[in-house]
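Quick heads-up: it's one chain on its own, the form predicted alone, in structure tokens.
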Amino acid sequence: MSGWYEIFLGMDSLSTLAVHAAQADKPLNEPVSQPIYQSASWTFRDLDEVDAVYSGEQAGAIYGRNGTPNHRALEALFAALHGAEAAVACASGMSALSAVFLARLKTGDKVVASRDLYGSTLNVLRDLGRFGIATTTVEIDDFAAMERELSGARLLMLETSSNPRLRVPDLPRLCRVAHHQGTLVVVDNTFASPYHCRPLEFGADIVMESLTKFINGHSDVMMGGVAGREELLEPVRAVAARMGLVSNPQECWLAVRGAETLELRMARASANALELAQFLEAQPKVRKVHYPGLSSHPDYETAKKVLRNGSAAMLSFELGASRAAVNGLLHGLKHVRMALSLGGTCTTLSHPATSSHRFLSQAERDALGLHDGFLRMSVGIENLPDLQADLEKALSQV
């Protein structure tokens, strides 16, 4: 009979038993899968233990907003995948970036950003303008403009493979230029994942990913993560905790579970993406395909230097510049579905002009070429001939 049962056996209050009697001895052997620590608060034996946990002298948990063992496990995993000293898990990719911006920027600072950034990232940077933080956007291959604008800049914001035009920056060169100016380099690596790129190896200071996407890979969590040197990440961790930018234990557990198949999924999806890019490029109703693994892509040579194990699982293509063309394609598809996210096991399409970049002005979308016939595809792990047949049939109805 366990000690806990003996302790509670003498209690005659049903209400007290209902609150405190759910106890079990800790097993000496560990489970294969980490438990989910679904608790918002944690107990302490005394004030000395409170001090020890707060100071980091003793491993422990304080409050859900400060992180649980599930958060720490995911952070250790993400840091390891990128060869980083530390990582911070947040509630989404945008909360992770927001934590970085709030921790590393102050009034009067300047940010230089790729002109091709994800629409929400651009919007967050514009929001910071209200607090006296200026943002300038530059084409990633305009090195003269980059060098000029980086003078006096506090932070350079890039994407390994841009959303949605799949532009690939010369990370080694841009990191050297930025560091020469004393500028911090932050890279959104969501489209590539650690399987295709580890930006820290090219000189980036902080790498961020929406863990919702390829790390988790099953479209059932909302999470983000940042990794880098401990000294850079501790202020980010503090901001995330203070402002409640963290996720919950179950989603951390799901992200860790999903990451176990990261390499298998990415190898299959990337191989599918290259084949589909070549297939779409040969279709008469497709005006243009954007995929860094195609020789027609402007960053084809750069991608061979920055990306490994293929050119990742994201591509974009253009139909005629009309909503009718897109709707005709969508109505004819069976396996490929429209979903305004990416990185899952199934192949999906999204429409930047009405989703990720709808909050940009028409002039800004036009400058990026994001017309009504522009589609972004997240390639999954399905059977390739099935995907090709599905697209071929749907294109015939456009």
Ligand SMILES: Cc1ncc(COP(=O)(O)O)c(C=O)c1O
Second form
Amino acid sequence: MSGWYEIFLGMDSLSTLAVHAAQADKPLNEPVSQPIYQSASWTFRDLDEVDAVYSGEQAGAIYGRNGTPNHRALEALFAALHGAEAAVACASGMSALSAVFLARLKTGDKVVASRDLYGSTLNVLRDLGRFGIATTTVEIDDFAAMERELSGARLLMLETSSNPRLRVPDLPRLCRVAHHQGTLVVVDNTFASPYHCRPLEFGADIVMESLTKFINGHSDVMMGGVAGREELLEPVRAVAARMGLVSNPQECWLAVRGAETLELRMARASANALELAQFLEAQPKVRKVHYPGLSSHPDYETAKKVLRNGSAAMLSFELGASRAAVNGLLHGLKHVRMALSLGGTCTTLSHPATSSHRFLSQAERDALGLHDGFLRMSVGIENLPDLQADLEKALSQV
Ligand SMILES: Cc1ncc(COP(=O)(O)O)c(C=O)c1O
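Alongside the form predicted alone that was just displayed, please also present the structure of the form predicted in complex with the ligand.
Everything in the complex follows now, all chains and molecules, and the chain you saw is the first one.
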């Protein structure tokens, strides 16, 4: 400390001291937790150093939008969790997806998308129509239609376990069909997380996740991640930096910290989810449960092939098709609250018709069966009997 203090001793201007005097020697030993590099810009000794950092010859940071060591740490982590060569961290799941679309698609391209996708993803694809990029939606298990539509398509967009019907695509088979046509396969793995699925191992080219959800796991961060081969991700990284789709160092740091307990949280939450799915299936007020770990789910067999360590922590269930039924349930619950996100430590409910799928047309929602009594549940790590008691009591009031 004394070194810096002495350098500034001779200075007599308060304003200069106020700007420059907050200095400390860099510790020569490593902190256990990575520092947060809360700086939007970085200094350079001279022009040679500028060139060296830009060219990648010397490790260094340039400007917040190009990323900081906290971005690089999160990217290294996300790449490692998916066994990928490279990763890019973005400001949200949607900015990660947008960066992929903007980097990989151009006017005249065709996208084939699963009919079961998060509503905002379908809307972004629809927006791209204004730039001459057409999207066709297909049922994930209609292989004849998939093969037909994939002919000449640039990109196939799937979700490992879809929002909110939990449809699980046969990733190895669809990747084979898509690659036969030269189509790039992008998989949104948000619901599964790398604990339950690593889509690159099944042949997907790019895996994307909303890190806002299970990776961070504490409902306090907005982040997205994309992983895959370096040659595919290089343009994604460039678009994200150029268009400002990146996050800030603090959020990256939080996501890295949250991910440390990913396996512990997922193991507990998905064990709870299976129990709750079975419990809900036995409740007279519940018409139907959607969970790929139940033999009643259309993708039960596929899920055994695609998901590991269980069937993940998301499930959906249907009450009678009425808002009053849903409100009755919500008013009766003590621990389980309504929150329009997922992947935190606490069990939450969401209502696709009024939130995630609100902006689809009524006909599109009807086709997916997303009526007023359809609820999606993100299962947390609470004590299972407490959750069951909470739901049992609230269901009795429906
Ligand atoms: C499956 C899926 N993908 C992407 C997103 C978008 O992520 P974010 O909210 O971090 O932009 C969500 C958000 O709910 C989601 O459920």
